[in-house]
Every structure is written in structure tokens, then in C-alpha cells.
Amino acid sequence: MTAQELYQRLKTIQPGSVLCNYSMEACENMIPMINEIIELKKQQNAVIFAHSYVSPEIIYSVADFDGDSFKLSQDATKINADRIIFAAVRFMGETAKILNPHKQVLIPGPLTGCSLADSITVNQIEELHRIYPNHTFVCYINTTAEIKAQCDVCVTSSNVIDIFSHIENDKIVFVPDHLMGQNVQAELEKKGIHKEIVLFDGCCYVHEQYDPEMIRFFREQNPGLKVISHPECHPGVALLSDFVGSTGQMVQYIRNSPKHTPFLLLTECGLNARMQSEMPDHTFIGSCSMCKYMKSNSLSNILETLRHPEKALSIEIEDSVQIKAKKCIDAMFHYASL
């Protein structure tokens, strides 16, 4: 890759933070790292997965697969590589490992947590099992392998409504995101589907910050504004949005919209940067709401991981947890295919 090629992909991204200042000089400085990463990938038969929330220079230079959690989960079932470098957070790397138990999965970023995934412990879900023995346990993909192993089926923000609709049991425990759970309840009621859903109290620290007043303010300042929000947002935000969906569904909604439509994306700002690059005919407004965990991934620590894989965080999962967690994820693929 050349600096000019990289600059062409990144030049339309508006500087909303120091992470998105893509001058030609900045691109020239990144090229040696990028080309070494590309060469090391070939030597090691490695692939790089990148969630839409990581910095765009990763997605547009070295990533072999990118997208939202569900797409990356699907991609993880199809790869033919010895090593997976997962530029995201630990729970996503665990999902890849569950689906590829014999491949090495490495996480390059130093901050591997997730406020949502870390909000529930094994002891807490075991207690919920004791209280609700007759409920079907559904977990959001933003959970650890140990939590997935305690659940019947996993969901992502792109398939949660369909899967809840297909679950035969009318009694469900959903962990850990109570804001998404409330949005799911509201959407199911709209469809005439009645479920008794027990919610936990976890949330994403990025998405919980959005509020209805923010939407009202931006609408007043931007006539014709389309507001798109993630289902991890507050129900009041979802109610005032023109569209609610996963990052992948947001992208499709924007692609299908008329040119020059102004958008407010209420999700992590990595997606905003991607849309500025891929769809420059639209206008994207709003400030950068950054996930410190996703943004801890960088070209430099991806390169370091490939140079010294023995020093990187390698995902290891106990066999008993691996087997149970895979059943949970396999159930997601089953329900999603109905």
C-alpha cells in the first residue's frame, strides 16, 4: 500500500478527535507499519479482524474482515488461517476462539475489557438461574465466554428481535444490557409478541450517555436530520430516532438513503468515521463518543503482536466452557436462520 492510496481512503474523515487527523504526512508516517503488518500476515498465515469501532486506519489498511459483532462471528466460521489478530475487545476474541478452538487468537489492544461484558459475573448469573429455573437464558454477544456457557442462546444487536420472536418459551432472562432489553420489549410489543423478560442492570458506557434532549437540539439546528441510534441506547433515544439498529444495519440504512442526507449517528464514533470515508455524499454531524477499549487498538500494537506473538494476549478457554459457550452461539446461528 502507498501513502497516496491510504490518504484517498481517509481524506474525507473530518477531524473530530486526535485519532482522526489524516493528513498526507500522517499517512506517509503510517505506511512503513502497514506494509510490515501486511508482510508479517503473509508469513504467519494470519488474518486481522476489526470491529467497526476501531480506528479507521486499521480498517482501511490491514483488516481482512470488518463489521459488527454478528458479521464478524459469521466470518470467524469461514476462515482458513493459523492465527487471528482480533482488533476489538476480549469478548469478541473469545467468540472467535470458541468458533476456532484450534487456531491462535491474539488481542493487540492493552485495554481488553468492555463495560457491558464486565458488568455481570458468573456468580450473578448462577443466582439468576436459581431464581428463574424455568426461564430461557439469553445473553447479548457482549459477554464473556463464561457467561455464554451459562446461557441457552446468544444474540447480537442485528438479530435480537428475530431470535426473541422465535424462542418458544415466553419466559426469558436477558443479560446484561437492560437498555437494549427495554428496547427489545418495546419492539416485541409493537409486533404483538408478549414475553415475560427479566432484565439485568448492565449497560454500555458509550451508549448510555445519549439522551432525548440531544436529539431535539440537533434536530432544531439541522433541518431534515435523520437520527440513527444503536439499541444499546436509552429507550427515550430509540423512540425519537428515525432508525434503530446494529452498526451493520445502520450502514445499510445510510446506503439506501438519498444523497446529501444529514445524519446523526448515536453510537461509537468509529462508525461515523467509516461513513465519512465510504459515503462522502452524506453529511454526518455530532461529536466523537469514543470507546476507550476499542480505541486502544492501534497499528503499532498490531505490528508488535505480529512481531512478538508470544508476548501478546492469547485467548485461552477451558474445554468445559468452550463446549457450552459454543452451544450458545450455535443456537444463535440456528435461530437467526429461521
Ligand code: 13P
Contents of the next structure:
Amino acid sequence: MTAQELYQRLKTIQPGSVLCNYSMEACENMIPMINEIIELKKQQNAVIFAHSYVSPEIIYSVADFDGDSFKLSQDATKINADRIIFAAVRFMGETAKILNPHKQVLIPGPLTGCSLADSITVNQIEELHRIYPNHTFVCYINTTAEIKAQCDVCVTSSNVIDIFSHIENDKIVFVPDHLMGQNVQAELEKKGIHKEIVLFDGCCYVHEQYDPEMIRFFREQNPGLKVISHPECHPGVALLSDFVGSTGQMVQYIRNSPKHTPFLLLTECGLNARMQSEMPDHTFIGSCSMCKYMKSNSLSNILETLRHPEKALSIEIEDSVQIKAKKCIDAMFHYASL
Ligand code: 13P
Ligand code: SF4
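For comparison with the form predicted on its own, please write out the form predicted in complex with 1,3-dihydroxyacetonephosphate (13P).
Zooming out: every chain and molecule, the one shown earlier first.
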């Protein structure tokens, strides 16, 4: 790849932060790293996965697979590589490892957490099982392998409504995102599906920041504004949005919209940057809420991971946990295919 090619990809991204401030010079500085990463990937038979929230130069230069958490999980079932570099957060790397127990999965970013995955402990889910022995346990994919191992099925933001609709039991415990849980309850009610859903109290620190007042303000300033939000946002935000969906579904919605539509994206700012790059005919306004965990991945720590894989964080999961967590993920694939 040349600096010119990379610059063409990135030049329409408006600097919302120092992390998204691209110049021709910045692109020229990245090229030696990018070329070394591409070379090391070949030598090591490695592939790079990148979630849409990581910095766009990773997605456009070195990633082999990108997208939302469901797409990345599906992609992880189809690879032949020996080594997976997962530029995202730990729980996503764990999902790849559960699906590929004999491959090495390495996480380059030093901040591997997620406020949702970190919100619930094994003791807490065991306690919920004691209280609700007859409920079906559903977890968001943003959970650790240990939590998945204690649940019947996991869901992502792209399939949560379909999977809830297909679950026969009308008593469900959903962990850990209580805002997504409330959004699901509201959607199911709209469809005439009545379920008793027990919620936990986790939430995403990036998405909980958005509120209905912000939407009203931006609508007044921007006639014709389309507001699209992630289901991890507050139900009041979902109610005022034109569309609610996973990051992948948001991209699809924008792609299918008429040219020159102004958009307010209520999700992590990496998606906003991607859209500014990929769909420069639209206007993407303001609201930048950043996930420090996703943004801790960089070209330099990906390169470091490939140069010294023995020093990188390698995902290891106990066999008994891996087997149970895989059942939970396989159940998602099964329900999502119905
Ligand atoms: P998606 O499934 O939409 O990619 O969401 C993952 C996530 O972490 C959102 O905060
Ligand atoms: Fe977790 Fe929120 Fe970051 Fe997604 S945006 S990885 S839910 S902290």
C-alpha cells in the first residue's frame, strides 16, 4: 500500500480528536509499519480481525476481517490461519479462541476490558441461577467466557430481537446490559411478544452518555437529520431514533439512504470515522464518544505483537469453560439461522 492510497481513504475523516487527524505526512509515517505488518502476517500465517470501533487506519490497511461482533464471530468459524491477532477487546478475542481452540489468539491493545463484560462476576451469575432455576439464561456476547459457560445462549446487537422471539421459554434472565434489556423488552412488546425478562445492572460507559436532549438539540440544528443509535443506548434515545441496530446494521442503513443525508450516529466514534471515509456524500455530525478499550489497539502494538508474539497477551481458556461457552455461542448461531 502507498501513502497516497491510504491518504485517499482517510482524508475525508474530519478531525474529531487527535486520534482521527490524518494528513499525508501522518499516512507516510504509517506506511513502513503497515508494510512490515503485512509481511509478518504472511510469514506467520496470521490474520488480523478488527472491530469497527478501532482506529480506521487499522481497518483500511492491515485488517483481514472487520465488522460488528456477530460478523466477526461468523468470520472466526471460517479461517485457516495459525495465528489470529484480534484488534478489539478481550471478550471478542475469547469468542475467536472458543471457536478455534487450537489456534493462537493474541490481543495487541493493553486495555483489554469492556465495561459490560467486566460488570458481572461468576458468583453473581451463580446467584442468579439459584434465584431463577427455571429461566432461560441469555447473555450478551459482551461477556467473558466464564459467564457464557453459565448461559444457554448468547446474543449480539444484530440478532438479539430474533433470538429472544425464538426462545420458547417466556421466562428469561438477560445479562449484563440493562439498557439493551429494556430496549429488547420494548421491541418485543411492539411485536406482541410477552416475556418476563430479569435484567442485571451492567451498562456500556460509551453508549450510556447519549441522551434524548442531545437528539432534540441536534434535530433543531439540522433539518432532515437521521438519528441512528446502538441498542446499548438508553431507551429514551432508542425511542427518538430513526433506526436502532448493531454497528453492521447501521452501516447498511446508511448505505441504503439517499445521498447527502445528514446523520447523527449515537455509538462509538470509530464508526463515525469509518462512515466519513466510506460515504463522503453524507454528512456525519458531532457526538464523539470513545471506547478507550477499543482505541488502545494501534498499528504499533499490532506490529509489536507480530514481532514478539511470545510477549503478547495470548487468550487461554480452561477446557471445561471452553466446551460450555462454545455450546452457548453455537446456540446463538443456531437461533440466528432460524
Ligand atoms: P456490535 O455487535 O454492534 O459490533 O457491538 C459491539 C459493541 O461492543 C458495542 O459497544
Ligand atoms: Fe464494551 Fe462499550 Fe467498549 Fe463496546 S463500546 S467494547 S460495550 S465498553
